[in-house]
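This document starts with one chain, in the form predicted on its own, laid out as structure tokens.
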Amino acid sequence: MDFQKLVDVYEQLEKISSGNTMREILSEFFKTVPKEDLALISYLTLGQIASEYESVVLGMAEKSVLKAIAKTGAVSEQKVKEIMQKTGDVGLTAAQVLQKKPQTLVPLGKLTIHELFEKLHKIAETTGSGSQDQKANILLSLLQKTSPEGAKYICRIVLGTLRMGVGDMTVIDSLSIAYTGEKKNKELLERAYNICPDVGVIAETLAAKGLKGLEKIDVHVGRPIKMMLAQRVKEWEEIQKKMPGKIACEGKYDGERIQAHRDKKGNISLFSRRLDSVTDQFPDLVQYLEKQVSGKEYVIEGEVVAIDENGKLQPFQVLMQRRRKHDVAEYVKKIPVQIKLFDLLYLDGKSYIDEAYEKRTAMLKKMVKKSKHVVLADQIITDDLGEINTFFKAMLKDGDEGIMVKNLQGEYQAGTRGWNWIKWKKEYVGELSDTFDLVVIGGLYGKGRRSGTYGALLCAAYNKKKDQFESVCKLGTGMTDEMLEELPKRLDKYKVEKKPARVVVKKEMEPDVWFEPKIVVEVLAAEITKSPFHALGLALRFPRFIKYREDKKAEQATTTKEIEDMVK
């Protein structure tokens, strides 16, 4: 398929604002898209090359990309900058250098998909002295290709950019709507894409399989599976009525959720929460894992933590500098950490997510040899209330965050926040207030000691039903001035210029400035009220920063009905 067409759509989906017409757009356009290009598209339209999990990065830097504009256009490089300060976007400014391109310059032929996506995993590929170079080079033999409109997209793909406000399930609910004619078909898509989170993979298959493909789906090695999730409740007695009889409680760690995977050969792989691989983040662990568990073939979850040299947890700011490209060596003697493995999710061949809790735990149990660095996480199986509160009163002192009580029958119901696993922290007792983790969708101009910054964000819960950000604070307590200061730096990267399509925010609560829903951060609230301002009709009362939770996506931020469950 000619790029061109690609970018047509593009076009339209950049200058609407409702979340239903685009899915109305990219449903219509999928009908007629080529089977062999439909999963390059996905993947475009998410402002990718693969999926998330294969970490492909493209590693061009601005400098890069305006140079190849500037050779593209036949203009100095000095005009092409003078431009972008005043675009303040790369897509923009490459689309309008480009609106005169020298005829002598272009090549005959047109840009067709399939060299488009070779030529962008050319890039990623190239690396090593001069690698900057070769990429400049590459990107502008596609630039030469491509109309400016096209251009504005290709270095926007390139840069990570791509700002069009489509999330991977808005391409989901449009596949569906292409290919089974109907939405609630969603749920379907849905269910393989939870398991196989690759909507290339989820597209071809769909294409190629239709329905009946995608239910055979199943747990593969190497891929991650989205990590199942937890309901709260605000009383204890609502727990025992979802939960009657024996349950089991575990330790909840302030730490960081990892998914490893064992391939046949050996190999391990350790992924996020987001889906990232983080292999590289944790040498160590790879090792202690080698040494600690059996099976030639598994997928298992822990929480991994930091600990000090007595074994002793550490704060998750800790740990969070694990996070990190380079001094790898240096912060693994720095900074030790030890998992807590709490599930199996497939073993030598089987697939162990229908199972039940209490059988994937005892299989887990017997692959697992205890050491400093490899534990399994704390557990009792009790229905003695007594024996629970004094196992929850222990996970506090210790410096955990709470207990997760979890159904011994339940299975594992991947990307899902079911009512097999609950959690109970510590903000739940007593008078003290409750987390939440929220969206920025917009900020707000400081004054005073915050002018030149923002001076409050303005935050979001997630919709899952309509796949949308709605607005339920405006937060600008608990920051500090070395904080604020990064602020623009930290959020300009997704300052888009109008309300993304997947955002809801009344008139009242309009920002300052538009961002893209990327970056989550964990909000402390007094109480939750009625508001006729919010798109949500309900309010966090005396919202205050806690931290940012770089370890989520926005589609894993707490949910709209999290928040009226609480009400209720």
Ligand code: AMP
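Numbering follows the first chain given and starts at 1. Every value quoted in this text rests on a predicted model; they were computed, and no experiment measured them. Between two forms, the rigid core is defined as the largest C-alpha subset superposing within 1.5 Å. First, how it differs from the form predicted in complex with adenosine monophosphate (AMP).
- The two forms, fitted on the rigid core, differ between these two forms by less than 2 Å at the CA of D348.
- Here D481 counts as shifted, since its C-alpha moves by at least 2 Å between these two forms after the core is aligned.
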Second form
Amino acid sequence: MDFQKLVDVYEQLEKISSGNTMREILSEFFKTVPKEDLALISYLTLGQIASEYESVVLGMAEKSVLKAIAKTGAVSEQKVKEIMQKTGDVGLTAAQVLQKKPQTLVPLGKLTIHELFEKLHKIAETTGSGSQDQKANILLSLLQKTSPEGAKYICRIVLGTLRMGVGDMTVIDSLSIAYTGEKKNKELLERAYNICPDVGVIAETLAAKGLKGLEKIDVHVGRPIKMMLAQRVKEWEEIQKKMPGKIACEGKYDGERIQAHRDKKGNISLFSRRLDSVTDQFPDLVQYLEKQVSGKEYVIEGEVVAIDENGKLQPFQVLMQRRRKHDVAEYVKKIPVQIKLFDLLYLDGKSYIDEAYEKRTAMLKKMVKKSKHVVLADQIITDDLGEINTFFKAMLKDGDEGIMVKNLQGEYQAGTRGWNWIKWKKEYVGELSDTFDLVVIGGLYGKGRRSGTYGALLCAAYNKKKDQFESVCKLGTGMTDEMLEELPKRLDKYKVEKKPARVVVKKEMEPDVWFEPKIVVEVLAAEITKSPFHALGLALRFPRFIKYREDKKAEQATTTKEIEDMVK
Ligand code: AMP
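Moving from the form predicted on its own to the form predicted in complex with adenosine monophosphate (AMP):
Every chain and every other molecule in the complex is listed next, the one we just looked at coming first.
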């Protein structure tokens, strides 16, 4: 397919902020896309060239992109830099420079989606010394073959700033409408996407084998599965109603969720809750798992926590220091970790996701040889309230957040906050407060002590049904002076000119600055009240910043439904 056809669609999408209209345009377009291009277009529309978990990095410096633009437009690099300074966007710079391209520079033939994709991969594969020049040359060959608008999108894709406002669920929904004619099948697609979070594979399967093919999608070692999540309740009685009889209670550790995959060759890969590969961050953990967990091919889950030399649990902030690309070996020594394993999703040719939790944990127990660094999550199986209470208190004393309660008969609900797992945290006991994971969508300039930074952040919950972010509070307390000071550095890279697509805010709440929905913060709030000023019609009162949730993507934030359910 000619890339220009996709460019025409992007030109339309760029002007739209309604998620529904986006889906209409995309689904109409998908109907016209040849099967072999469907996966490529799905990735490109998300600003990617592979699924997210594959972490393919294009690795181009802005300078090299500007160089390629200058060469293509036959203008000086200085001139391109000046335009870049004015527009602040590499895409607009490319479009502007190439708009004025001399007549002699006619495009060198048509650029197809296939060629674009192939060359973008080439850019990613080119590494080592002199690679920036080589990358710029490949980019040049692409820019020479496309329109100024095409160049705008290509340059944004190579620098990771496409920001069309399209989320992965927007693409999945649009595929569903295009290929099955009905939104009704969205659930089936969502289920498949939860087990196989790769839009390309979903698109290809749908095109080649239809819905039947999607139904058969199952665990695939090496490809992360969206992690199962826990519900929350207000009163313990609700847990008893949802899960009568014996339940499993486990410590709820404040660490990082890890999904470990071991393939037949013995290679172990680790994925975070965002489904990013974190294998290089935890070489120690890979070694411990190699030694302590049996099974040729498996997918298991646990929470990784930092420990001291005596094995004592360290706070979350200590573990966060292990989130790094450099000096990994030094930090492996400095901050030892332990994994508390709790789930089994696959073992030696058999998928366990539809099996009962009782069977999954029992099987896991057989696989693990405990050591200082690999243990099973503390667990009791009981229906005795007194016993549960003693366990809960013991977990809090250990520094845990509370307990996880699990339905022994429940299956693994990938990517879902179902009722098979319920969290019971210390905040629920006695007080009315609870924590929410919210997406920062705007900033309000600070005054006085906070001038030069943001005084408050406009935060939103995720409306999963509508695939949009709806404002629920202005967050101004809970940050130290240092945190306030570093806010612009952390947030400004996500600054956008106008309200991003899929963001819903009432007029009264419009912030000074809009941010692309990327950063997730954990917020403690005392109450939920009705509010005409917030998009959801509900507001969180007395919100207080707790911490950044770098392990969560915007679409993994607390949902509007969860907040509505809490009010009910
Ligand atoms: P939340 O982020 O509050 O929705 O709680 C769910 C998270 O708790 C999971 O993603 C895990 O990272 C973490 N967690 C800690 N301990 C456990 C456990 N025993 N079972 C499941 N998840 C746990």
